[in-house]
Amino acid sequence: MSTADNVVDIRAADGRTIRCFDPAGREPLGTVAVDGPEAVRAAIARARAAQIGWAETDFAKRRAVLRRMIDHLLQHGPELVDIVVRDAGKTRENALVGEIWPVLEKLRWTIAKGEKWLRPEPVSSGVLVHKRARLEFHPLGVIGAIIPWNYPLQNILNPLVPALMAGNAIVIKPSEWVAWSAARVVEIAKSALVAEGQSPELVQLVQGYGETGQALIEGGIDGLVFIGSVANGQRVLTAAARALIPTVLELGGKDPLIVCDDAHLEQAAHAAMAGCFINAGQNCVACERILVFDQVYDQFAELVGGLARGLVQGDPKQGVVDVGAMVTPLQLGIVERLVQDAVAKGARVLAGGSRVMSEHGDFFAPTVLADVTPEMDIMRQETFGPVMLLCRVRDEHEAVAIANGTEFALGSAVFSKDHARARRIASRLHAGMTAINDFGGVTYMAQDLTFGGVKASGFGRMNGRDGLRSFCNVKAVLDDRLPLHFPSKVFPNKPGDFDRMLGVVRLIYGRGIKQRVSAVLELLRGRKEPRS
């Protein structure tokens, strides 16, 4: 640990190990070995060998593995909560409700509906009435997953569950900031596979820094999921493009929450509190910008300011707290800089506003800033910390303009008692997800919905039918409707063929009686023309 600013240095001098610390108390947790390129390639090879047999298993066997994972999570829930709390500094409540519960819901949904969305799907064969058409969903092979530090359990299991259900193997590279807990989380899946007589090599864990992630992308994987910052996502996408790897990117967010003048203010205030302070604001779908109509702005600001000042912050291992520590000292520095810049430019501090308990760990006080304007850096850059920004707006048109005025477009929320009005505003928001009269992050718990963003928030989808199929090669298949075998002769070209085909095209796609009669005449003319 560096003595300067109490900042933890997790990289060992030789670069071969990760030094793990508890961010809420800075106690050392141990060390984790770094996997170099050769070790990463070996992990991919083991996963590929195991995937060959797994791809041939039926859905019943895959569901059995997922059920075992549910059993494990329920049986070992308190132990897993304690591990997550120590590695990420979050509250016990968030580790349970924000990590284990969403994974259980993903497992429940996948068990119930995974087969439905992975079975071959009949589709129309269009004008080819003598044929049948279908879409088939085949596993890609070996999936790579490079994931961040804010949800050390959920981030691992989130791609793992659909990858396995779709018949893939997976190699996971977690953030070095939560390396200590990763092996225990991966064991949830490995033990379930073993219990059902399947190979635990289907799930591989590689640990390290950016070099390890680079080796994973270049190691021969067949698909990639990346969750992280925009800058890192751009670097990952560049490397993935060189290898032509299909990629799902879930990047940053700057989610707006719009409070209309007819909103239920207490409902909106508590949703904003959840959206800003759950997991110390370290959420891609955090409500980072609260856009409040002028008529209710002062009342709303007083309400959330008082609620924020009443939050209890501290080390979750020492007792019940509302807000824990931040995972990395680097992110803590970003939050501090953005808040100080906003205050210098005229923002008012209604609660918090600074680091706290620096002698113990990496804490930033739950903060509410009022009178924030769209020009401030904190309204344009991802904060990813326990900070609520209040911005006054005149009406829905200004609210939508400000909401859409950043490079991010992940989640969003609208509060109004007029449902038609709320839906109208929601339809104008640039976002991958919108919740009406609730915190936008709750969309994750409706697993039939997709999860993902547009613009700089990434592309591709997780969750739901489309998220499950993103782990598949969607194969188009055309076969015979009836066992009739006759040649579809294209060659040789004969006189009249052009007129006949022109007549067919116009007969099928023409509009009105006149065009169709003309098409029939062209067909007849083509039949009469002799071959030279």
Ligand code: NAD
Second form
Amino acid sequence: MSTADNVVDIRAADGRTIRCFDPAGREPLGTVAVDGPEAVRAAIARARAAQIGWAETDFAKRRAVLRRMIDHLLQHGPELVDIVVRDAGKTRENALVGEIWPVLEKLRWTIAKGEKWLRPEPVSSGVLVHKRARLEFHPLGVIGAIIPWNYPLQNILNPLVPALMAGNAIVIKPSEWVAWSAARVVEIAKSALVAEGQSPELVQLVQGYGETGQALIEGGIDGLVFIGSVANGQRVLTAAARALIPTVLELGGKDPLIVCDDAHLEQAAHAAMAGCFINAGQNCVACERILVFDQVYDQFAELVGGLARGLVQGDPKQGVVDVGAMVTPLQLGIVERLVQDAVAKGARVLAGGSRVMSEHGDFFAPTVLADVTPEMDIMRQETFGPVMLLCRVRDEHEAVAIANGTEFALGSAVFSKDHARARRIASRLHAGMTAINDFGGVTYMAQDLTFGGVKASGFGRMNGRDGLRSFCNVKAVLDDRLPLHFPSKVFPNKPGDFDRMLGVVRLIYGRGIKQRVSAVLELLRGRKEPRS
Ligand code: NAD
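Moving from the form predicted alone to the form predicted in complex with nicotinamide-adenine-dinucleotide (NAD):
Every chain and every other molecule in the complex is listed next, the one we just looked at coming first.
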């Protein structure tokens, strides 16, 4: 399995198997069979058949399934933590707080608020005063979810919960890098469905590489969530465009965290530590660029440098550690290349700076680089590893310009004790999410807030009202206000109709009383022209 330079090749020669391993110990975990196009189509067909009945269920039944999921997650929490730790090399603390807890919160929120946002919503009928208008939220049908490797449990349940609540079935294609744990995670959802007398076929798992993802898009799904890299997001969107599938794209990030000269430095430093080193930095909303005001730069650098040097790294299965392994050797290579390039161009290493414990697994030391400049590759490309970049800025204008200067725009954060100033800076940041005096990833725990990006970070939303409705056909319905039935005759066009319509339009949209009064007079005059 391991090659000479310790890069693990998970793809079996025939492409039909995934060879799973633990990245913190390189211990083989087993193999997972790859699903070809036929198996993917069969999974979609099973999901579709089950969805017909599920779409008819009331919200109470759907809530009961979600409540069971909470029970099962709590009951099997320690076992799930162990599985996720082995598959992803992450700390036990992250498996609990970064994976299971956000899902529990999403379940709690969906149980509490799901019906409110999914039941028909009356809206104004505007000028159609004789009608009633409402929005209805119908399930799309079968949702496909193609997801990455950084959160093996959370990435599966994150789209699954709203998809089911909105009355859909879902077919999930996890990353090949965490294929081993996926079946057990999916089992949690399936067992909750069975316990409530619903069909487990509503949730399908298909395994494989990019080809399996493509087969899913081409297999006849009705909606798609893709969470992953920009390059694959573009490939996925091309395929989804051919099949005309509504798509939510959650792509990469390069989140800025701005530390103003009046920030509470310790607060900002600990937020930056969390934002950079939680899950070994393998977070789409990691704080990839720390922009620090000149006046406090040296003090801040000393603070975070010391904190980072104090982090304990190792195999999380052997004892309590702060930072675990990287999930894939490919990402480790990217991190190493970007760090080496930055150092060659003048960045100063305050902590870490290289791969470590290579004989055991895929580890990169928690790293802090100072004096990083916006021109360096590492300030533009996603690092997705345990690396904190410190960039000196003169003032808030420069901070905002640098913050907005990448192709990405996912999360962001600003630290200042002057709240008006913090809000002013926050409002100027190009991002899908901004946290004030906290790191951007924390927004996820406020499930009323939407989650998603702009620019190269993608489009469409997860979480909150809009996230739930991403899984719906938002249907516009115009209904009778009164039980009156008379024909609204458009034809034939009669002499004078045009002038009457002109008068009506001027009456409604005219500026001020004068224009409207003259519109009424025109209406009363009712000029006649002959019908040809
Ligand atoms: P990736 O793009 O390599 O893979 C994501 C998924 O797409 C995997 O399941 C993979 O098998 C599949 N895939 C690959 N090629 C495909 C193709 N041609 N057609 C269909 N499916 C294909 O991403 P990754 O390396 O697994 O994850 C890391 C990336 O995910 C980072 O860029 C990170 O920022 C991003 N991410 C974003 C969010 C978010 O919410 N915005 C969350 C987590 C991760």
